[in-house]
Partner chain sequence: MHLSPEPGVWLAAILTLAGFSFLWKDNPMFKVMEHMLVGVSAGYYLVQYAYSAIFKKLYVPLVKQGNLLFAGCAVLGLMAFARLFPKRSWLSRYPVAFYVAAGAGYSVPSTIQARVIKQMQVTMINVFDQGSLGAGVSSFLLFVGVITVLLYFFFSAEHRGPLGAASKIGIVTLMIGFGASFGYTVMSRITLLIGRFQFLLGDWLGFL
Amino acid sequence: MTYSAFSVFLSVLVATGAAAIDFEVVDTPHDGGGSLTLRWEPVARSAVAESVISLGLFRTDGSGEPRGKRADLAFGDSTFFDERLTNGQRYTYEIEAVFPSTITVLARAEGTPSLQWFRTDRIAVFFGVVLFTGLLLWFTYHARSGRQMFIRRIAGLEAVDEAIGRATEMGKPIMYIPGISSMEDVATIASVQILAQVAKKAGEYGTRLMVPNRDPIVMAVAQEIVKESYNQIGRPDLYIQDDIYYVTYSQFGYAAAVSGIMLRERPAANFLLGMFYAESLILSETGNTTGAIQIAGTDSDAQLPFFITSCDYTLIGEELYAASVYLSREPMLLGSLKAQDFAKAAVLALILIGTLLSIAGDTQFAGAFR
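Structural coordinates of the indicated chain alone, per the form predicted alone:
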């Protein structure tokens, strides 16, 4: 077919409302609205003739805005994603071919973006949330009813009473270091929860508790937690605000200052729980030289070897998160911990099943979780 004949052919198709190529505009699935997905039959040069200069995508909407160009298309393109659209408004798209002496519309289609309330491609996530919520309610109910629930013994937490008792017998203080991160860190949140339980036990024994802080926000939280813990056991007179203080925001300045406090005050028990970085070995080695019982814990893999080497007990990874539940046995927290354990077991089982089925050549099971 010559260029002239092909151009006339396309013109006739457009004039009669037909399309030279298959073209569809659909609402983008599984999104929050405001977008359309355009799909068309790839245009090959051999099909349109060598004289085509360029291909363009144009859009018209019903808001009165002039027709505008959305993109330059390459031969072989077949999709386009248009976003930042108005939900419920109808948009008209045209694919144009530019010839040396004329412009021809190869295809025209319309579409309207809309909001999807549910993402059907994440059904597996939905059922996972429902399952976890059911486990959470189930275990919380049984914990509140007084049913005993098994929690794996953690040596470092079993030694908390021993460490505080030793400090009491020796007439020496306890030092609690909540890490050097901010309250935005999960490890710091877990640490201040453990601090509440340590403060209660220290208050019961009447033992002085020192909490040096690197972050002023963490200091304020620690002060309130210790004060409330003393109030709960009926010993508000033991709270000394000056024992929970801000040192410095400098990482190694903080490490040097706390090391100096250890050497001067000689605490009988050191708790290093939270997020630590390069200063971890400085603090733990200094405490080790003073002869104190040291219980450390962090979720930082890089610092765990230093704590394991220089401390008496070390909480590894998620043991830090479970510590407050382990010490307090509060029903709501206990139910949450047990639900998480069962959910993790379920995920591991699904991974194992999916692996075995994939080895056997079945991909449908794994595809359901994509």
Given for the second form:
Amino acid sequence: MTYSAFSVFLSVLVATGAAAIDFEVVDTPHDGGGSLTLRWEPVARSAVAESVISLGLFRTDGSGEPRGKRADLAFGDSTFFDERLTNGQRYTYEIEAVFPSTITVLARAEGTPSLQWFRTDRIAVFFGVVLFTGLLLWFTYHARSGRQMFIRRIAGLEAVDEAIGRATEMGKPIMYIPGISSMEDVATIASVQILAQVAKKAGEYGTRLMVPNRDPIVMAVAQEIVKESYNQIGRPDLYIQDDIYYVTYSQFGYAAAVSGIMLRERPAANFLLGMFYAESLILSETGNTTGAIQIAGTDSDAQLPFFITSCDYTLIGEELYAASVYLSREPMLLGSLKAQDFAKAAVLALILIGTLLSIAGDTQFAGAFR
Amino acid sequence: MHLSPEPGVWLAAILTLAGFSFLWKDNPMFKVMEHMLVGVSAGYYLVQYAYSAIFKKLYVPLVKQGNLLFAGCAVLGLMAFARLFPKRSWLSRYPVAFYVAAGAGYSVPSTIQARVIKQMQVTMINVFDQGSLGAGVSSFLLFVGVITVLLYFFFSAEHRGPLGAASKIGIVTLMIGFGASFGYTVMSRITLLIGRFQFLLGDWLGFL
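Please give the other form, namely the form predicted together with its partner chain, since only the form predicted alone has been shown so far.
To see the whole picture, the full complex is given below, headed by that same chain.
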């Protein structure tokens, strides 16, 4: 953290009887530069003079630009963030009180904005990432070396085979909805990994798989994944690109279209796995009315209640991330799940230690987690 | 009763009723509404993205401002279209890989900060020093909830014995949270429904 500013206390006070105030301009800490933070002690009207009309903040810089007003200040204000500044340039600020016949400078201070390469206030995040990466590498190494790793039963995933088998017996398709978020969303990444396993199983049974998409990039990934899955089980002939299709980017346009498709195609099994928003209940309720077996999962806590009430099985939060590991047992993913579990254990231990220390009166430990 | 003379209001009202008709069953009116919504929205987003992404975020910085860094972005973007040519479709995997990796890398620190570190900080408090009995009990429940929910999401051990008991408390805590969230969201949806009825009865039919 670099504080390149200094405070100037000004005692220019004239016949108005106005009092000087402490005023400082500091570089806004932990930012990418271009910003200064101005702080002063709140000014009461009575402390300046009853006849004061208003307070104003003015700025001058060294670039030759004329002095300009930055803001009207209210009595009681104590901070101001000035943004879109040039790094390395010195700026001078003045707080002025306007009287009926005169203007008085209450305080003046200077500061220089600069960028910080590292956010030292986020050191806990850094250690968190390092710890997790270490665990990830360790467990992946052990999983690859053939060590057996236990994962507890996840009820919703036991039903995947049942759902696909039911669709096969009924001669109806399976609908897989990968959520409506984009590809950088963790839930979408987890969803397309599960899609690979569902596609393999659907391919083994020769059951048609439909994947309507809201995001074009998710659609491209889903097409690649389904194609690859069919190739892996030796059934590339099953791949129909038109079954993994784009609908529209509009949230409710997508919901309306998929609801309509559910009623017309009557899929026997619906998978709603990924990130969902307000359309979650529309989709799951429509699927419910068609009598399809429904397996849903999301990490959106606002949408989980809707899935729980209208679907047969729901993967709650992190169960969605664990699902692809559970279904595939792939060493790389298994190592990642184990790393997550041990990271959770570490978080648990830190919370217990922090709480005990807080009860004992030491708040420094908890304060480090900002 | 004063029927609206505006064609736009009539169209919106008919489409609203077409949407509601889905509650009865799939029917031609709903199909028309559905296809209009999908078609209009697809066209709208095509124009919007062509302007906000291709023009504002690529053409302006690359051509007008001469920032050559954006040429790399343009190449990556064009590679995505390789999907249209089966023999070169493998090229489209690179922009997707870049997009997913950049997105995941970008979201990791912010997710750890917002969902892990912050949660830890607010949990590590002295429950005996919260000012009032109510606040103390609330903090204690928060602490128990966080610990037991964390234990519920522990996949490396069977949920039996003490772990099973703790995870049961965890799932009950989650369900209480979901129940509250469900009620809250349903209320907000009812507000939307009221808004639609106000439009139908007021703006369209003039009853209100």
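We call the rigid core whatever largest set of C-alpha positions still superposes within 1.5 Å between the two forms. All of these numbers come straight from a predicted model, not from anything done at the bench. Positions refer to the first chain, counted from 1.
Core-superposed comparison between these two forms: CA of A97 displaced by 2 Å or more.
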